[in-house]
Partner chain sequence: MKASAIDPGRIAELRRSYPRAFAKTPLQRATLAAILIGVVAFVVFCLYRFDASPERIWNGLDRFGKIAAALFPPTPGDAFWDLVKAMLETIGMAFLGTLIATCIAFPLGFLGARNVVKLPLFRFPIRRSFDFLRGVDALVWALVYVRAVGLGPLAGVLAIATTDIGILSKLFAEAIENVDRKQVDGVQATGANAVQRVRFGIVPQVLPIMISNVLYMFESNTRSATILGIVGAGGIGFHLSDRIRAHRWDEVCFIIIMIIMVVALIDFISHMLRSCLIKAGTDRALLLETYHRQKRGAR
Amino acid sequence: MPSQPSVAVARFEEEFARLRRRQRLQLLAFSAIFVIISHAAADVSNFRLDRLIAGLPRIGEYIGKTIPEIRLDTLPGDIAYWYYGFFKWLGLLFDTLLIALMALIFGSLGGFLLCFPASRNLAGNFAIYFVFRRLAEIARTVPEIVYALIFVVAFGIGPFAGFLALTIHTIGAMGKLYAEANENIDERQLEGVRAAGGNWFEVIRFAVLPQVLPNFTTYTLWRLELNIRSAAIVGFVGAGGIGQELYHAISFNYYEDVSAIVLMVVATIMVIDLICEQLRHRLIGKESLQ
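Sought structure, where only the one chain appears, the form predicted on its own:
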């Protein structure tokens, strides 16, 4: 008669083998589904490796056309010729930054107000949670450029349309990110405030905000960088800023203007990213860990 340890070992090995078989089957099923979906996606998007290989040289040719001829012996003059519209573009880029910043302020405020009833653990009622989650989805699902087209028709060409478009999209995106941060908090602090007699607003103030503010800060600063890029894009449909000038340069094949404007936008985003990184570290106290 087998001993109890040997029986336990046999059961463990049997259970382990069954678990391994189930994991293999799940992996095979997932791999098959992934291959089928990938093939369908490639077919719908008309993606083919031969087309990609054939098109890459043309991309290089276009980029080559946008880069001006710059020589060391005439470097200052070549740079000045390349950036002949620097101060005009700088003004439009500043407009883009202001659009992005204003959209961030109002959009983050809207997302902040939206996120608490859109959090499953804070809404208190499934109907409230469902309605506010769907509002956030509607706001962020529609692309900014579509909102911009609508507002350009309603309010005319200019920065105001871009500001409204980015604000609505920011509300939806920030509402979702903030709500997910709320749902990952330590529930014990909520229970403590409730046990002390705190109402819903006091729970938010004393139990939720101290836990989520670092995440809120990170998401908000990240959204500023994203809004700058989006503000440049909505300018393509007449919503103001540097994007409108970039679209004009692309449409009329002003190749050197395209590269000059794009480099200005890239440099601006890099600077903003570095500033936001330092600001984020200071706000969350990361500098104390270095």
Given for the second form:
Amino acid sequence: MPSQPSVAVARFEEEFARLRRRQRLQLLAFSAIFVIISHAAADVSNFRLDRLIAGLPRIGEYIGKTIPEIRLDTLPGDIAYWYYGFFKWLGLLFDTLLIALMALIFGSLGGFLLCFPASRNLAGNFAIYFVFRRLAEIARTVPEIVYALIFVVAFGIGPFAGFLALTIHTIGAMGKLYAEANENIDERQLEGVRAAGGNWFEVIRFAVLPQVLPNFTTYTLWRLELNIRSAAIVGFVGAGGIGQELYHAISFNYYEDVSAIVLMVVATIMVIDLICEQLRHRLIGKESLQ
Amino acid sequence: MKASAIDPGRIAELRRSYPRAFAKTPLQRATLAAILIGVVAFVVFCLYRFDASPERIWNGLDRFGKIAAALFPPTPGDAFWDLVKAMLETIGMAFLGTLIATCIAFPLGFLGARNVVKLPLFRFPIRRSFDFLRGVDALVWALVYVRAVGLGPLAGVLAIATTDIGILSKLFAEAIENVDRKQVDGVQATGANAVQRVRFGIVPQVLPIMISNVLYMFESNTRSATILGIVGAGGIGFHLSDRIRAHRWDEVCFIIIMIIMVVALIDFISHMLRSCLIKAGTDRALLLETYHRQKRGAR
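What's the form predicted together with the partner chain like, now that we've got the form predicted on its own?
Below, the chain from earlier opens the complete complex, with every other chain and molecule after it.
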């Protein structure tokens, strides 16, 4: 009987070695594919290590130039000199916020209207579902700055073009997210309202909305953060807000303006993130209390 | 056909005893009305501030209609292969940017994790610098890098890498903070040092999550890489903004369709790789998913 454990051990060792061999082979194959793809990517995008190394000191130099000269004995004066355009930039940031909020209002309204025909379980008809779902996906795949470029041509330079661009993108993004929420609901409630004689609108109102509204609210709040980020950059192509000023500062090498504006934008985004998070937590807290 | 089995008197009685079940209170109505009026006032104020007069909207819609009509039929112009090359460049930029960011974010994620670096004084500035890198959009970084290293895809790769370092380091740090302590303790009990604890206690737990995050970032970077060319940082964006400025709308439409198709393709590949990953990963991933689903169901 003493041979039995050693047989088991030998069998285990054999199995282990087999698994190890397979794992090594897989690793080797994946590494080879990976190296080939990386090489192709570097080739096609003209990425060479010597250019990167030559570029790195220049990046350091650039960032160094954007840091203003601030001495402790002349601190208030230096800050005032650095932020000479504070109130102008604050106004532009206010515009950026308005663009983001307006796009959120109209975008979530549009997404709300779009999401019901774009949900597989509510559209009723596969063709309707397919068309509306693809519409939402196309609206959100095209980057907002591309819409901004087009709307600047159509509606002229200014925040109105940025608002329209962000709205289209938000409609697509919200339509898709809302529709996904709709598809995950409990079907029994739909049957209940239908059995009581409810038409399509009544089914939406009394069976779908009560289930999905909390999700919709969370998604919408989360979208606000993204919209502010986007609103800050649509100005690059002339669609209003702080982006226009930032583009100007970078293009004309006003180094210290660049750092001043970037810091203001980042601070604003962080504050909005915090507010949204608080609101979300409060909403979630309320729901779990009910 | 006994739809009115409940007599009206009973309904009226119920209405009296449970007013909240039948209608909103005046206070609730007033709050709703106030919110609605507030939103409408806000919209009107914004439209006024955005200088959106009815005339401007009308003229704009007119011009937009003309543009929309000019979009079709889409045509590549005489630069089909240039566009294909630019599209490949875009994907290459996204790939390299994600790769570089992953290599740098991997160690940074450990430095930012509470259970690896115990000193808050050391961890705090690291986490805040992630926030800063994340807070500045890739397009801003691209513009800065174009100034620093010149026009071309190198600036785009660096811009994507910079933003991603911030995002991935944060995600990695969060994944590391959520590991199961027991496995680390088990490795430590065998007499492992700090590096071995990380290698055999933490890395096997977080690697699937990290790879999944990286794939997700690759998807999102393909989207952002398509626009970096607008500021001269390489890729299809340059052609796109060039055609829009020259009002060659049929070519614009062709490029947009190309972008949509490539983004969908990359999404598909990444989804496939991710589901392979879940299958190949131990049942731990499945277990976690079931656990989360149950938690969601319970809520």
